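Presented as structure tokens, the chain that follows is alone, the form predicted alone.
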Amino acid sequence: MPVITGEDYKKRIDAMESEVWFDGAKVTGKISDHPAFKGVVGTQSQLYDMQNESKIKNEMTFASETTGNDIGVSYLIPRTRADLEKRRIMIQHWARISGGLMGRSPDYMNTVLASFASSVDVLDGEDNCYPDRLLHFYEYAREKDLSFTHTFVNPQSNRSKLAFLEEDVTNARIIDRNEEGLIIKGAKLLATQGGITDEILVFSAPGAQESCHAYGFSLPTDTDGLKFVCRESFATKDSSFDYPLSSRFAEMDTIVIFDGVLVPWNRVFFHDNIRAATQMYLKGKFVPFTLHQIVSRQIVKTEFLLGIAQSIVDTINISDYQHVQSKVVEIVKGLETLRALLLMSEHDAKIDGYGVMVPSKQPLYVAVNQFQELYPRFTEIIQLLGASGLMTIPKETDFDTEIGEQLDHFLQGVEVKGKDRVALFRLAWDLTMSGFGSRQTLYERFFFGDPVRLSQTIYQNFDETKSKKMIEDFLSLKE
């Protein structure tokens, strides 16, 4: 089938109710109608329709090279830079709907997919690893437009160096290996989107210590066994007015449970294989394609950081002065040093032995990690440009009261009426002061790990050579 619509995936998720618990209780019914879940199946709906559109079809669609169907680029593996161009084009369109603020929006899972279907020669010749398996999985995800979450992280239930000498109790494992499959038990973090997908993908981080941590599948979101357990929400409210982000684009992170759930054995890629768990980590695509798509979404992101923050500039007029200016340079810097580093990760791909052209992963892993510190630094720069009026917001309510009219007034910027500069600075607020903006911050300071051993990667796979060398040379001239 073609790429599904909106109303496509909407039905498929409703059908499907999958094992969600929030706040102390089972969700029945139509989860796209659910407070919690509302808002960001709508901004996602609206997504599929946009590959759908006929202005934009050719950038955001594929010809399938099996079937002929549409299929979306987010699937599509790069054979050439055209590929990659396109891939950026395409995630770049979906991030401006949200303003780069859903970071697990459909094309992240399916950019994760597409790598492990492209580094299925780490798998083979191993114990225990099904390339075959992955691939048919890949084409039937990609035919079918499949939507997933996926988790990975351990319960922080001990994070000390030997952790694993002690008895395992949290960690999601393999418990059992019959003739129908897999036997999990356990649970995992940390499945944002959980419940709102067609499915989960499973899959060890590097350091696994015993076998049964060691392991990849994918399963549907309503599997028996299968729990998704969510935190707060931060989108209740339907106010686009009063919650203009959290209203739209707030992802639920979910704790994954797994209760002797089954995994039949065509769901799974790889099992009781540290070593392969490992090397499709390491050696395996995951990681260059998953950073060109985190980058290409980060710079939408700054882009809306950056228009908000001229926006308050120009609203309350205080351009003149020079720390305003300079902190609005700060992000520009950031936008366009992120900018750079893409398009150098594009320059600078090269085929593999397999046909497959990948992006430099030297100039991502400086762009995300760099990302990691500069975030914090621009919703700080907004909350500095704004501040008591970030604090001096009404709700929508009151400017349809019998007041309305003063607070019009009152609350008026450069050429504004009072509601319109109040929509603009609750919009600021949503971003960096309200639960969703924190968690948003929270978010992107830990994204792709902790930023101390991103920073160790970066050390450990930089080539110093001709920078070394330059110094040698220089210590050995003579005069």
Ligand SMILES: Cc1cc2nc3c(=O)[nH]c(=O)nc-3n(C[C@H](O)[C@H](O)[C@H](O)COP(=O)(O)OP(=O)(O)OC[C@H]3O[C@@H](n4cnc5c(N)ncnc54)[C@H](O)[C@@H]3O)c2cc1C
Given for the second form:
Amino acid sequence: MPVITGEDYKKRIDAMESEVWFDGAKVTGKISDHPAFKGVVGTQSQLYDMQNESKIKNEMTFASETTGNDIGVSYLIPRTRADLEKRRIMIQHWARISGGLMGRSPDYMNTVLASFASSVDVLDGEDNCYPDRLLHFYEYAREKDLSFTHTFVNPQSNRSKLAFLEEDVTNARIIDRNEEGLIIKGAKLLATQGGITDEILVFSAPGAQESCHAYGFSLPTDTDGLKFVCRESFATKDSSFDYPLSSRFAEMDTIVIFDGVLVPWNRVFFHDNIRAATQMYLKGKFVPFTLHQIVSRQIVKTEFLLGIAQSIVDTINISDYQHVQSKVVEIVKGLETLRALLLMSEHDAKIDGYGVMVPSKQPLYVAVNQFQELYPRFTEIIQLLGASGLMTIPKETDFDTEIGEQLDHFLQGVEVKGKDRVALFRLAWDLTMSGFGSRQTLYERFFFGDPVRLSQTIYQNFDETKSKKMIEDFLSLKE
Ligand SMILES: Cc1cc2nc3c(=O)[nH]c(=O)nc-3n(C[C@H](O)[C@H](O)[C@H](O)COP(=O)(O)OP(=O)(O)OC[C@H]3O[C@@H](n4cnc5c(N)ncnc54)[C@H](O)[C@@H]3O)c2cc1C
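Same protein, different condition: the form predicted alone was shown, now please give the form predicted in complex with the ligand.
Let's see the whole complex now, leading with the same chain.
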């Protein structure tokens, strides 16, 4: 099957009837019509349609090595630097539709699955590991253009270093292994886009202490006993003037409950193997591939923020002030740094023993860890530039009343009528202050892991030997 269309995607998720809990009730009827999901499902459909646009089809797809069908580039396992570039171009095409605000557009998880499939050597010869099943599943997903949510992290009930001494009563764990497969009970978080994808990919995060917590599998999201519990929606309003971002790009986050869920053996990639669970992340290609996707998106997001900041500056005419210029330049510096780090990771990419072109990990780690600090600062800059403009934002309906003309007059900016100026400031507000905007900040801070431990990882991986040697040589210099 070649790449799907938006309509195919909608039909598939509507037909699934996954168990999704929202605001005290199970979602019934078509999930694509539900107010909490309608906007983002519409945008996601647009992304799938883009894969079929003749003008860019050769940038969005590649020919499957097994069927010859057109496959989405986000599933491509890169073999050359040109493949990495092709991946970047595709990812950024999709990211531009949402200004990089959909962290879980399908390319994110397709990349994750491709990274796991290209790391199956880690599972070779290990107990309870089935590399062939993972490879086969990757091919199945790639050919069907499946969409994924995922959950890797355990509930936050006890994060003490000594938590393993306590009895585990919350984390999703294997409670039985029978002829049919594994039985999983417990919870995991936080599945963004839970309920609006074909599948859920479930992997243990590194650090499992007991073998019942060390597994990797994938399931259709309508599997019996699987429940997705939503938070409050940030997307219940339709108007794209009033809520330019949250009406279209609000991805839901869900807690996942496994209520004695059966995972059939053909969907189990490994189980009861702590070393395999850890090595899939540490030795496998998950980190470099996923970070390459992430940083490609974050660059587009930074361009989007820069556009908003500069538009505010021009609309209220504050560009002559030095501090204003340096605030905009902070965003420019972030953008140029991200671009440089991404290109560096491609420039330093190396072919591994399996013929896969792996981007250099270190620049990407630095980029994503830096973005965890840069992004909240960028939103702060937009608030500092926008000031009260972020609160003088009547709704579209106000402009359609008898006071509409007055609003157009009193809220005007430089060479723009009040309504156009308000449209810009509502965009800035939705990005930096609405529920949707606050979640965006939390997302960029945490979605790829805790910033503190990420910087620790950079410290542990960076080789300082050359720099230390410089100092030794310098200190031993005699006159
Ligand atoms: C909007 C959003 C969407 C997300 N989407 C997904 C998703 O789709 N799938 C998924 O699997 N996950 C998702 N996540 C979860 C994400 O992976 C985690 O938030 C991240 O790994 C941090 O874990 P935590 O939230 O449990 O924080 P915790 O680990 O509980 O950290 C809380 C605080 O305690 C500190 N802390 C805890 N343990 C330590 C330690 N050992 N050493 C030092 N400090 C420590 C941290 O620094 C932090 O300040 C999402 C998160 C967010 C916010």
